[in-house]
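Next up: just one chain, as structure tokens, the form predicted alone.
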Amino acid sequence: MSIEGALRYYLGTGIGKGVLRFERLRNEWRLRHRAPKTSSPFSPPLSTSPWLKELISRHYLTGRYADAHRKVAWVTSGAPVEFLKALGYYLLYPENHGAVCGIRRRGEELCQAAEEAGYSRDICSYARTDLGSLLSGRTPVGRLPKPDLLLCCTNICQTVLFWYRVLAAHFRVPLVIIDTPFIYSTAPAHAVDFVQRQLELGVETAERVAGRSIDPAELERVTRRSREAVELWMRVLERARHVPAPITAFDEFIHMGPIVEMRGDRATVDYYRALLATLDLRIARGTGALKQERIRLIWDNLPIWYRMRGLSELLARHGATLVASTYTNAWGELAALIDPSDPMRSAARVYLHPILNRGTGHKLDTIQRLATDYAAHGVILHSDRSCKPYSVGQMDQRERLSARGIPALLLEADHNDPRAFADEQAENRIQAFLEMIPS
């Protein structure tokens, strides 16, 4: 790396880190001595709000720059990224960015600057809004560095594999590729083995790429921190079991960013430890999410991030709190098979169990266990027009599970394109489904 680009690195990312410890000082005093709205269905906001806000926007901060010092790897969302983190990779999730973009009224724009080049817009919109966001150089987020290497692991879906491609042909990078097996219950051996041995050549990839070889040591520190990080966001989850829930899916689909994004770093372990002493205090103190709750919801699919408010406020007037959700408890449920003490095996197991690598069968039985530990009144299936892995057999599954006396709505939507969603007709439909919930 240059001298010019490491001073660039270090001085914009210590510039940086300054103003947002600065911002989050101020809001948590703010927070503190905000007076409560009467008026708001919601009690006041987690008191860890401010941290993870620095938490993210600093791991964007050091992406800014970070191609000027370091290796770039872009990795999907459900990819084996300890193997990258113990290399020293900085890691950029394009899934991520575009829940980003989506969320802060992006999505829309982007979405649009890729179909102009050509793509459908039957494409996943985190696909449409990155490629959009490549091909016009327009990111909320400021900047985003170029990958040296690109992982694409399929256990999430199909696109990853050609959006990828994409991308490994515009950089001109290597692309390494983890194709993981279908599953039904749990992956046979000859499974495991196929993936563990995919995972040992990326390896040998990254390592030229990084121009290094990996430290065992590091590789097992990693893995233990995501494990141990994987470990306290299930608790995190797990506290809305609680009457009332004293955090909302809401809330989980924000605060899961650093289990997404950081999975396997110290400040990601830090933060949910705090995150969870916070909410046992709530629990000690009695507070709930929302001031009323009536009724609980289970949420299934991705998020409608550019709704995520609206919904939030629609669901709160009439006492409805999102409870748990299929998304949210993806990224929980796996931590048993991390194993620090064989982190290549461990990893091949893991990788494989994602909610979108197994049967539709088997998501039935998480939202019905999930309703069940969480004492709800009723599931929402957001049915997401691109996100067709996630969606499909949902039809199957609300008739199911209302014959199972669990009352299930269908919600169309698309995550990341508002142009997928109709207002007034979803929150007609909302509002019917919680007036047939007893109270």
Second form
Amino acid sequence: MSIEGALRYYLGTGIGKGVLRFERLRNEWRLRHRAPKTSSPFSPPLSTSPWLKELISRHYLTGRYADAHRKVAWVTSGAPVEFLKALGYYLLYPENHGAVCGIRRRGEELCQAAEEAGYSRDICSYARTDLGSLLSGRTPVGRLPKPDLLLCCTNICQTVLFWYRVLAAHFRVPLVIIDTPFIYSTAPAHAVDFVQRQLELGVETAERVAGRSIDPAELERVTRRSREAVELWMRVLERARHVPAPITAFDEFIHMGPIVEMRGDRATVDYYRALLATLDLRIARGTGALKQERIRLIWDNLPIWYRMRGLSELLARHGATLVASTYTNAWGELAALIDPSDPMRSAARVYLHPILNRGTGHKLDTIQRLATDYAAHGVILHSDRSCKPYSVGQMDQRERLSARGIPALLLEADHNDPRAFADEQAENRIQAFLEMIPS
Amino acid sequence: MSTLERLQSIAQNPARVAERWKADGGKVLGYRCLYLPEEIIWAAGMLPYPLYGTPEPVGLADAYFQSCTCEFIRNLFDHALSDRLAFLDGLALSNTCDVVRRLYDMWSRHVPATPVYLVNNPQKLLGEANRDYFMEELRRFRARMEEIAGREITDDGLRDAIALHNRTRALLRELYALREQDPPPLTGAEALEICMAVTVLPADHADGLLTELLAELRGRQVEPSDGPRILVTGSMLDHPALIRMVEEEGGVVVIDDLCNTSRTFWHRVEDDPDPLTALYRFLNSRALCACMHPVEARIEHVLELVDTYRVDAAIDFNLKYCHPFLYEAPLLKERLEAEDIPVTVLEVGHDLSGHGQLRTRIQAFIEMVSV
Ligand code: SF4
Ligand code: SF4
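Could you present the same protein in the form predicted together with the partner chain, rather than the form predicted alone shown above?
Time for the whole complex; same chain goes first.
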């Protein structure tokens, strides 16, 4: 890491941050002063939205220059990252980058680039988006920093193991794998020991790559902030239990960026605190995210990134919205397991328990609980062609939910590859489903 | 009937072996895949029975698994739902891919008559960081097998089972060594059927047949062929049709690297005073499947096969929707091509559909590598 690199890093991020702050202030001003569209079924955007945009853009801006001055790790979304944060790594989440590409409608083109290089169309569209971006050098965020280290935790799927070793072969950098045994009920002690042991080995590798050793006090601080952020996130989600819901899962899909990518940062805690206050204000005023909320739905699985707006508008036309999702919930439900006074043990436990590392029965229970807690009228199960651990079991879940009086729709799509989504058909099915719901 | 023909007829209807074993009063324990030791099942007095599918379109399982999931697994689940596996006293699965994990879920809910158990093996093999964990998983598996069998598994029983299965593995290695010859005395399609038969037979019975078979093949006269020597790789290929097709088009399939053939017997269990430790080391060294890590070990293994069997070209039969192998295909292809071994990657359906098109591609590939 040279002086020139440091200069580039501080200059680049410094100027960029100034620009982003200016944009945020301008956007905030506009939000406050522009008259809301009366024809829209939605309330005006959440007043913290410009802040969120600044936060996420700043993250990618830092990423652009990061490899000139800092160690960079590419990590999976379910990975225990606290120790990397404590070692000063800049973290890039290929899955989130994939989502950004999806939202900006670049998913298809990047998937195709990967397919041309021999990757099957049947593998996860996040992986294809990422590999396509890598091989073609194209990304909507300007530039991705090269990793010094890869961290892959199989607690979301095994796909990431297969995907990350392609990355390891490409970048020729150390790959730390946290191999998490599957959990059907709760984790047995030998599984927790095993994950902890791997974490300890992972720390050694990360220290070697960073050329410094971890400061236990810093690790504890990061873990504490992680927990704080996760708790706040859970409270944000729970605000949607209120009728009408002040925030929808569509909003949450965007607002979850920091909890995934910047968990453990001070800024994330600050942001969610502000968001919570905004929601409380909405509740106090009786403002819902939807002006006329009639049907409340639960969403299962990843969002369909490239059709978020279309779907939310379609639902809104029927007075329907998503009030909770198993996906956004996954980032909050484990808060109680995080213990800052014993970061390694608690990380081992926490990172064994994500919804995707557990049996389908657990997911069914979660959906049912959400349906009750959020006073939902029905469930949309997004059958995501890409994501087997999330999707296999949904047909069964649909039957069981219906048997318990909760109408459920299986919606076939893919989270990042629009070629697997038939607009008209989906629209008809959703419409028919909504008409069937008594409210 | 020659020994070869007997084995082939078993491969064509493996369930008969299980049914006969049952008729004699034994218990049958089905399993998939490579990362649980059949020795433990055998030492419990049960028949370890690897599940094979049949080349049919998926039926009942389509109500439980989306159509973009592994056809092999859906086919097995079809068998279970249509009572074709009613002879099983239990099913043991190893932790290989996302779909197998979900098969565990679906099986425990919808096939309650057959208890299912998951050996939650680590996926990162080699090195001993996983030792305490994996050993505990094996202890639990042993206890569960004792429960199902209703009898204790002794260390001596395990040692005997290890010795017995090592003998079978050694005989299969001998059989495969014959394929190094030019021309090999058996075809690739025959080798696949032999492997399938041997894996379902009781090991003590298989040994006798294999010994006879080896004698039979050593005396066999085969026509020389100038076709390219082909390596076949992939995940599961539980039907000889594709390999036969390669051979009909002039390829000489000299070695296969599949979940149901050479991967099952390539390694042997090394001696250790504690038989469970011996089994742990055995499984932990078996980094031969794309589900496992490090994948480099697997690729090195394929490169070694290329050397030993003087392979001219490789065909990667990628079972449709089989993720582990789909991700690996470009890596493997690159490595083999760097060694001047041409590779074709063919996505194949488990139900043998679309074979006309496959034949054309295989034909073109064989032609290309023959010049
Ligand atoms: S979408 Fe599913 S398969 Fe793809 S990386 Fe995420 S968890 Fe894994
Ligand atoms: S590894 Fe491949 S063939 Fe085997 S069960 Fe999984 S998807 Fe199917």
